[in-house]
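Just one chain is shown here, as structure tokens, and it is the form predicted on its own.
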Amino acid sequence: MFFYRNYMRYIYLLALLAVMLFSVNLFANTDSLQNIRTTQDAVYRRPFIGNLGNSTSIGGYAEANTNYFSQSGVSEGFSMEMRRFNLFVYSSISSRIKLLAELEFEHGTEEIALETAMLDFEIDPALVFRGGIILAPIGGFNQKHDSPLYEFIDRPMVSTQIIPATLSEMGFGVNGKLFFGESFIATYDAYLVNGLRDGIILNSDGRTLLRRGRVMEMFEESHNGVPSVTGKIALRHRQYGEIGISAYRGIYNSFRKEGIDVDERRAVLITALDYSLAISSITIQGEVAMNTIDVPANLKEINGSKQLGFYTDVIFPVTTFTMLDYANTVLNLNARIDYIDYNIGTFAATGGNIGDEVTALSFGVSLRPTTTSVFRVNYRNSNIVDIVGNSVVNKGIQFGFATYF
């Protein structure tokens, strides 16, 4: 209960904030500010919506690659994978109240999922209930994951290997929108939600891994009772971008059998800084993500209790021609860094680090016929060193596209 009083204050005082804030929206220039896209907005700033001219809109998006990669100068050669197909469907069913969902069909059929499923009644744009299956507002990416915004073919590490991405949840809370002026939008998101759960640990993967404890069971029941609390807050301005801070934290371990506590309660906690900007015609985006989960003593070198993670992509537009029947093609160079640390800390017996880490680095070429498409070729060199200190180079080439549908 303490975990539950403890957190529930920040849903009432983020509820709070907003109908404060409420009277800011009255003074403010929103009809300057209504064409601005936050973050917040993207899983309805989809092309499909709207384009049916009623009520329901049918889209998705399609994306496939080709993937060559060596290992130190040992290849498994040329391969092609349809890596998503996803299929959204949204209704306006009244004047406030919408529903929202996805399904994701992932490497063929190997894996389907239904991603979203959220309905959202709003009393005013600055306070918003939701309910459903709904994206965890942590970090920048799990909210604004769409292949086809993107210039590069994989996801960035920290995105799915700190952060779980993409985390859907079934949960309940607020989000809302407030505008100042005619440059500033304020955007605040805040959810009770299932939580994840025991594959945090202890996993075919010898380590920590946070994606081991997103399971389908989480959208049927709490495992232990307790409620995770997620929120963000973004600070969008008109011209030069955004930044969000935001957070997770939960009780992730069964601890209760038949009502008689059998475990610690043993927590994990996720803090993440995101940010777009725009420098002329540069886009540099990017997130950072740390955990912080609370692992039995005798099991802290191998199971990592803190993990670190960013990403950093620099998107310069080269040009914009005329290609076949489309007049503003745009030609991009792109780059990224990625880098992801497993397990932060030192072992006992020996003081030295542990390892546990990669570093990446990524170039690429993207080739945009219109906004909602794009074809890329990305070239990737990661050095991976193992948790006592070796390492190895994996690099390859990938071309592929995605498209809104």
Second form
Amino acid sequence: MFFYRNYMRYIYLLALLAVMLFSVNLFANTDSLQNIRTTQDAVYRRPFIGNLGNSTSIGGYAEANTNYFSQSGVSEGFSMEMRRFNLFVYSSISSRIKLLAELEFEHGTEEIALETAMLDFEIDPALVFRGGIILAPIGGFNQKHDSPLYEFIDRPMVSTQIIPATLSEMGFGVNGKLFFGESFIATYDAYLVNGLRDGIILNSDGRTLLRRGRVMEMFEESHNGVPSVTGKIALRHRQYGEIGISAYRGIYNSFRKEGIDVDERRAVLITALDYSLAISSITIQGEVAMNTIDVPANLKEINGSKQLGFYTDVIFPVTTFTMLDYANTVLNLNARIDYIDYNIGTFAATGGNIGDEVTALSFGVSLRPTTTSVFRVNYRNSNIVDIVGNSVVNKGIQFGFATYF
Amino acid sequence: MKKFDCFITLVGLVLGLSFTSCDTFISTSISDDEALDGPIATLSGAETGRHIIGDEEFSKVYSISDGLGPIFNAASCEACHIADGRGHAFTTFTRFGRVENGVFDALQDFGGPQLQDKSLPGFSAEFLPALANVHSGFMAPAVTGLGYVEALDDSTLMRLADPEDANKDGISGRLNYVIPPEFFKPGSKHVPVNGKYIARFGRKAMAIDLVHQSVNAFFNDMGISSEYHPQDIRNVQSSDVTDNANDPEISAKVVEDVAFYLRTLKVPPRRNSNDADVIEGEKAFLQVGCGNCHVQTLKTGMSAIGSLHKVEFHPYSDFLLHDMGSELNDGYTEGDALSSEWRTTPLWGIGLAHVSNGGAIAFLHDGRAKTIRQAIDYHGGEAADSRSKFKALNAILQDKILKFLQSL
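Next up, the form predicted together with its partner chain. The previous block was the form predicted on its own.
Everything in the complex follows now, all chains and molecules, and the chain you saw is the first one.
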């Protein structure tokens, strides 16, 4: 609640910070760093945006895959799915104003959402005002989630179950990029957004799940009149990669109806650390996230009040060769470890650990004829532990492709 | 070209491993005799189809918009009956009342008899009222094989009952007759006495059939009103109203589908039944008199489901109320049952108790016994003589009895 009663103080602090950072930027040698990509750049570093003049571009990406999984020996059989078909619209309205929108068709027409529709007004690379339906800068995956960028078909579990990617919300704020010397770029993001909703608890999944609190109707106003705050700071080294820390905090419940308080204000806090490191030719990327949710006392245990997850991908380019017309086809060998715990704690009745955890190991091969298209074969072995500790094994194979267009 | 060949070989290797060795790469099934859940194998295709629909309803997690609460104990059937097996200590709920001058009062005006200790945000959960001077924990029982129990004729249970201990064996199991709810549809197997019917489900034998049991569970455990019980639950300890979902929150069909699912669950499978120790253990089990209540074999009456029609089954229970002595007398009771009386729990599936609750084994109505031997120790009253005989056996024979029980 401290946050929400001191907005102005935070806005002043933010402005001061921006001025300070802007000053730092003036003294840095930025020329050689301009083309280094940061996670913050991901939304504008899509291949369809070729001309940054006064123009409007349309692009997108598509992904499809096959599935064959079995759990405790029981399989639903072989299936194929078109997971996503996303359309981007980018417009460079003027030299300092640009707009980017993303319309997502997920699982056919099962879920159609205007995932992003944001307007940027750039004072300087160090200070950009952003408003609209924005991607919350929490973790790395949420900002950079296009399927063709990844070597695995499934999204990391921590990024969808602990951080509710894709978390895009109506909001306003600032971001910027600062250059230090010839090797370092720092980025920051800070926004006020409408916030997650009540569905976080007592939803049809039977567990605390932040993605159940996402607002599917982006044009709606806030449900409780209290914006959430989200921000991120990241540091990118020209050669070795990027590391970022981020947070998201807000009141998720409808604590007030018709001006009368009907419940306590209940907060949700997401904290995350993301990284992308390049060691020789190997890329190691991942994120760790922790959620703290204020759950009503009598719902604790069935609804977790602490959640944790992480993933790490290791991508090893085995060879680059010519295949058909593609002179720089890359073959990667990949490995991923996923872990999520939906409910950290112990049972009051027994002192035993509350389960509700998943650990998964995935291995795969990916083939990139170009940097914008990827064919992938994945094998995943998951150990799923229910709330009381019963475990089942889920294993399966997927094949799929994803490409920008 | 060499690199391309290398690539083709590698991809071929991966694809080959992926698709030609599926047995290695996909998960293996749990052997049938290690799984509690699953339908009766001989159901017809249509029956299996309805079983699956019922399974989905049984597993469904009710949310606020579905009508959960406003006060409740769990959000789904499966939350307590995990994998159709026994519950876990964290879902064990409390029932309470007041005993004054030997008369039990369920304290219905104070939220009794069941304590719904969870609530929707903004609503108050119930608390144990100061007036309550007795209470008992209730751990969810396994739900496997219930269709066979439902298909028993009343006459079979009446034959097993011996309320006056006429045969002087020290065992005086009796029937619990209850007033049926309005939605109860009596069948040819039911024998009413003064408008009451024999109840056979629940720890205190309070539900006549699986629809009755399901309606009660939806209402009391989950706060879900149904066409059979259209009035929703509310916390009478507070000024709270009911939830905002329209009543009834589920249709009669949903209740019937869940009842059908329960009706068509297989009986828990036996393991090692031909093992010499197990066979000897069962003999000893019967010799010490355990089988007087834990009756080995019963036969169903007529049933519309072919697989349940006039078939023998082995529940190791007589489904009657027995006095279990002070050891299991919590002071709390229901209906005509005395506070020391409990319906004989079927022993089938006792050897698989560990598979449904993460290995945290707990027996008896509130899970107070952590081993079968401890559970035996809690058997007093009518079972005291058998307990003494068990303890008088040498360790080897005791172990054989335990081994037999583990095979159930």
